[in-house]
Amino acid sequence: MLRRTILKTAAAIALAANMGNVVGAELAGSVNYIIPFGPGGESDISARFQQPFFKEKFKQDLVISYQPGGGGAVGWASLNGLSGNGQTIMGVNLPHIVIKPAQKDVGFTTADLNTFYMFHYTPDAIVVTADSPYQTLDDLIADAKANPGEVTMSGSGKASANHLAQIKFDKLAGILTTYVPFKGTGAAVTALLGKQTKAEWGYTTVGAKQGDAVRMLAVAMDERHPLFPDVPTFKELGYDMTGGAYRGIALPNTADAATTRMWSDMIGEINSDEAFRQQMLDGGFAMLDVGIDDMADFMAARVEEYLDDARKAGLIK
C-alpha cells in the first residue's frame, strides 16, 4: 500500500513537472484530452465523467477537445505527430483501431498506438422499443427465421462493434437479419424510436439513457448488468457472446516508459474510485481495469478475435 501511494505521489509530481515544460503559458497546468469523435457520444460522456476526478486527485485540468473524422481514424493517424511529454492524451476504441487499418491504409496501424489503459466497455445489446412485439430474444429470432432478411436492425457504423455483433449473432442463432448502419449511436437510436427499424444493435448505455422508452432483450456480458437485473445475458440464453465497444486512452508513441506508466497509474487510480465506478455503472457502462502491464496480452486477444470475425464476415481479406 505504501509503495502504491509513493508511486501515485511521484506520478502526480512528474505530471506537474511535464506541465511546466510545455511551451506557452496558456497551456501550463492542463492536459489536452482529445476525443477522436464529435461531442455527445459514449467516448465523450466517459471523458466528462473522468474530468472532475482527475482535477480532484491530481490538481490539473483535463481539457477535452474533439477531432472527428473517419470514424476516429483522423485523430488516431495524427496522434504520433503530437508531443509525447505527457501533455496530450487521446481516446481509443476497440474494435475500431483494429478493423480500420486492416481494411485499408488509414494513416496508422494498431501497433502504432501507445494504448496504456482500457477502462470500460459498453456491452452490446439488442434493443427494441417498449411497444415492440418482441418481448423476448426468442420472439425476434422466430420472426427472423420465418422472414429472412426482414428483421431490420440499426447500429452505429460499419465494421463496428455493433456490426460485428450482428454478424456473429446471426451465425450463432442461424438467422438472417438486415443491419442498417448509422453515423453514431444517437442516430441509430433515433431510427429505432422512429420505427425505421424493428430493433437496434445498441449498448447497455442506450437502455440507461432511454429508460422506459426501450426494452433490451439480451446483453453481451458474462453476468447481468447491475443496472438491468431483469435483462438476461446472451450466454444465459445459449449464445456465447460477450463484448462490445471497448474504450481506453493512448499517448503518442514518443512518450517514454516513465510517462506511460505514470498515466497508467493515474487513470487506474480514477478507475478504482468507488464514486467514479458507480457513476459509470449508473450510466450503463461496464468497467475494465487493463493497465500497461496487461495491455499487450489484452490487445493480442482482441486483435485475433476481431480479425477472425471480420474475415469470416467478409469485411476484410
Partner chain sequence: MQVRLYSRFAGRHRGEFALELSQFLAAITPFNIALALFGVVAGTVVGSIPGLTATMALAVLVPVTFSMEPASALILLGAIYTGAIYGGAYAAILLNTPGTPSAIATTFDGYPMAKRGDGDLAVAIACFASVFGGLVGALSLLLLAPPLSKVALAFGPVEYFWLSIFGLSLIASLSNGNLVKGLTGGAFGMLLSTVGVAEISADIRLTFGSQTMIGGFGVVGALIGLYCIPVLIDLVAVPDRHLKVEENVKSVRIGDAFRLTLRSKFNLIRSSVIGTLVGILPGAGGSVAGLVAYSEAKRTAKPDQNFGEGEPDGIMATESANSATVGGGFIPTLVLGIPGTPPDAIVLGALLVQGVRTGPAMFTQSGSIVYTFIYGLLIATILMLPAGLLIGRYAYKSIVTIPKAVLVPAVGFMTIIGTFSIRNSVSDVIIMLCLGVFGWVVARFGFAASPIVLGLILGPIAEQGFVQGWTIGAATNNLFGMFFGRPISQGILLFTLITLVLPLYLARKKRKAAMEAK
The other form holds:
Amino acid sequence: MLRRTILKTAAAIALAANMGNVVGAELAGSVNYIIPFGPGGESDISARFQQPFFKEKFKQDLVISYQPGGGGAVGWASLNGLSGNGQTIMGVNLPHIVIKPAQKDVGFTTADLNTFYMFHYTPDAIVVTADSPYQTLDDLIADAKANPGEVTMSGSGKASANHLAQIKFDKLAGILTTYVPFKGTGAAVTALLGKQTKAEWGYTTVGAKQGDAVRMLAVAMDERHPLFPDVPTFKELGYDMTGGAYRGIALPNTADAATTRMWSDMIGEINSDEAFRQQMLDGGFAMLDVGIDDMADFMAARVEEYLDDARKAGLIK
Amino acid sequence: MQVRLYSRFAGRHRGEFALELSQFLAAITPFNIALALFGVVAGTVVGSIPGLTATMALAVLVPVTFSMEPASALILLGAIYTGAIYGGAYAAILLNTPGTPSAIATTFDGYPMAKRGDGDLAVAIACFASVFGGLVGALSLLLLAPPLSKVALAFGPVEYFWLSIFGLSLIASLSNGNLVKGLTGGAFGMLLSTVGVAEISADIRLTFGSQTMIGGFGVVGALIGLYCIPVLIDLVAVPDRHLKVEENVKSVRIGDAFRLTLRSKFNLIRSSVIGTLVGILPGAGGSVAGLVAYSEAKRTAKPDQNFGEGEPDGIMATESANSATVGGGFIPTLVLGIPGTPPDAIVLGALLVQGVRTGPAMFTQSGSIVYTFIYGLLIATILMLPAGLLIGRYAYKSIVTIPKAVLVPAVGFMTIIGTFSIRNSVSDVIIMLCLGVFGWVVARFGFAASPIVLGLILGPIAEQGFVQGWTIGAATNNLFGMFFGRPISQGILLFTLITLVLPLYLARKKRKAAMEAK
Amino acid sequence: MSNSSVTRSSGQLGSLIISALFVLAGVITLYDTLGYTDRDSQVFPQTVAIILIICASISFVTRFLNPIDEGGFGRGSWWRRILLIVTMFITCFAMPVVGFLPAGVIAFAGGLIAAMHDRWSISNILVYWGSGAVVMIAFYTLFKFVLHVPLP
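To complete the pair, please output the form predicted together with the partner chain; the form predicted alone was given just before.
Every chain and every other molecule in the complex is listed next, the one we just looked at coming first.
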C-alpha cells in the first residue's frame, strides 16, 4: 500500500512537471479490461483470477468484456484508437501478436502494442487420454516413426502456439505427425477425449482441468511444473523445447509513461500475491514477471524466436 | 425412481437421501428464489433486445457474484441464461428479429402468427414450450449427466459436418418451391461466414485488404441486419399497422395457448430431446438445436399444418429445443469441463474463481454446489412460467399499442446500440446496415434471408468438420470410412436424405392421385 | 400482358441482375482463394463458390427463358425508406465525432419522420419526441452504466 502511495506521489509530481497534461496516473473509476477472444479460454480464466485481487488491492472494479474476432486481431487493431487515460486495458497473447501481423496486414503491428506486463504463460504439453497406449513420450515417437503421418494430434488453430510446437517437436524428434486444427483448446480437448485424435498439443492447463482423464507425456518448461511433479520436461528427455503461449496486458499507445508505469506496478503487485500465484499454479498456469522495464528485451527475443519458427514451418514468407 | 436414478448418478452419495434433500433445501432459500426470479426477469429483458446477449449480461455480472455463496451466484447466472434464451422469442415473434441466435427458427412461424393478430397466442405458446424444454434439459442434467456427456465425445468432426448438412437441408423446405434460389442464398451465406481470419487455418480470406472486414460477419449483427432492417424499411413505406389487432378478442389467450401446447406433446418431447442432445455438443448451440428441431417438426407435419405460415407447432419445436440446450449445455460444462456455449464458458470461469474444480472431479469434489445449482436452474425454469407470461403479455401489448412513428425509430435505435455493443465497434453497425439493405433488396426478388442466415451459421461448422475429418481421414488412409463408415454419421445422413426426398415423393404421390381423380 | 412488357418489368430485370451479382460474387471468391497459402482454407470457399455459381446461373437462365413479372420493390414511398436508412448511416459516421447520444438523435429523428404517416399535431409531436428521448436515455443508461459498454 505504501509503495502505491509513493507511486501516486511520484506520478503527481511527474504530472505537475508535465504542465497541461490532464491525464493522471491514478485510476478514476472502474477499468475496462478487454479480452480480444470469447469467454472460456486461458486468457479469460486468468483475467477472471485477477479480477477479485484487483478489486481488493486497488478498490476499483475490473470490468471484463469480450471482443472476439479475427483470432484477436479485431481487438488489437482497435486498441490504439481507445482512450489512453488508463481506464482501458487489453489482454495480449504471444505468439498471436507476432505471427498475425507477419502473415498479412491485420491493422496492427507487434511494435504498435504498448504491452506493459507479461504475467503468465501456459507451457506447451503433449496430452493423451488416460487409457492411451502411449505411456511415455518415447511410445508416441516410436509409433510416429513406425507409421509416419498416422499419429494425429489435435490443437487449437493454425499458426498458433500449438501448431508451432507441433512443427518444432516433429523436427527435433525427427518424426512426422498430423496436426488437426480445432477452434480453441476446448474443442481440441473434446476431440482428444472422444478419441478422434491420438494425442493433443495442449498446455499444462489441460492437465490441471481434466485431472485423471488425461495424461501428459511431457511439458515444455525448464523445470517440472509444481502441480505435475511426475511429468517430465522435454529438456529432461533430450529435446530442447521450452515455451508456450504467453499472456500479458497492453494499454493504448497514447497512455503516458506515468500511467504505463502505474499499471505495470499494479499488475506486478497482483502477480506477487501468494494467493494469486497459488490459484494460477493450481489452474496449471506458469507464472511470469516481465514488467515494463524488461519488456523490450523480452519481446525482441520472442519475436525473433517465433518468426524464425514460423519461417521454418513455412507459415510466413 | 428419481432417487434411484439420481443416486446412481451421484455415485458417492448412494442412497443418502438426506443429503439430497439438504441440497434441495439449500436451493430453495428465499434469497436464492428471489435471485432466480430476478435472474429470469433480467434475462428475459436482455434476451428480448437484439444485440444484447446472455454472454454480455453474464460477463458483467460475474464480479457481483464474487461476494456471494458459490451456489447462489450460480443460480443467478443460470437463471439469467435461461431467461435470455426465452426472451429471444419476443423480438422473433413481434419484430421478426431473433433476439438471440437461438430464436432464428421462431421467426419462421412466430412473425406470421403475430402479423395475422395472434401475437399474444404465439408469445404464450413460446413461454409454455420454453418452460417444458427447459425442464427437460435441466432434468437431464440432474439425472443423466455423466452418461449423456458421452454424446459430446462421440461427436467427431465428421458428425459435425453431417449435422450441418442436415441443418442446411432445411433450406429445401424453407425456400417455398424455389430451391435454386434457396441454395444460392445458402451458398452465399456460407461464403459470408468465411470472411476474415480463418478459424482453423492460417489465412485471411475475402477481406480484399480491408481491415474492417478482418473480424468477419458476426452472427448476431448479421441477424439484426438481415431480419430487422428489412422489417423497418417495409414498415415506414406504407401507413398500415405493424401487426393486425383483433378488436373483439378475448382478453386472455393463455388457455388457448395451453391447450394447443398440450395437443402437441409429441412435438414438445421430441424437440426437447433434440435440444438437450444438440445442447450437449460443444460446437453446436441453441441456434442449431432450434433449426434441427424445427426441421424435424416440419418433416413429420400433419397434412393440415402449414409450417412457415404461422403454425404454432413451429414455435413450440424451436422454443422447447433452444431452452433445452441450457440444461444440455451444462452437461459437458460440468462433467467434462468443456463449455458448450459462451454463456456456459462464463459460468465455468465464475466457478473456477470461486475455487470450484471443474471437470471430471467436479461432481465428486464439489457435488453439493453443483446439485444446488441444478435445483436452482429447475426452480428458475419453473419461475419462468408466471414471469414469462406476464412479461410476454406486456411486451405484446406495448409493441401493438405503440404508434408506428415511435416504434420504428425506437427499434432502429436499438439495432444500432445493440450491434455496437457486441464488439464496441462502429464498423460493425455499418456492416449490419449494409447487410440489412442488401437483404431487403434480394428478398424482394425471391432470395429470402433465412437461407443466407442458415449458411452463415452452419458454414463454419461444415467447414471445420470437413477440414478436420479430411485431415484425419487422409492421415489414416481411410477417407471413405471416415465420412461414411461411422454409425452416427450414417444416421444423420439417413435423416438428411429422408428430409430431402420425402417431400418430393409425397408431392408426386399427391399429383398422381389428383391425376387419377381427374 | 404482352411478353415484352414482362421481360422489361422491374421484377424480371431485378431478378436477373441479382442472379448475375451472385455469380459475380462466386467468381470473385474463386479469384481470392488463389492467393491463400494454406490448402485447408481453400477447399471450402472454392466448393461453396462453385455451388453458388451453378445455382445462381440456373436461376438466371430459367428466369431469362421464362420471363415472369414476379418480384420488385412493391408499393410504398421511396423517400421514407431512404430517409430511414440514410439517417442510420449518418448516425454511424457521426458517432465517433459527436458522441453516441447526439448521433442517435439523428437516426431517431429520421426514423420518426419516415414512419410518421398521421398528421402532425402539437400533442403528438410532444408525446412522440418525449417518449423518444426517454427511450434513448433509458437505453443509453442501460448499456453505458449497467452493462459498461464504452459508448463513444
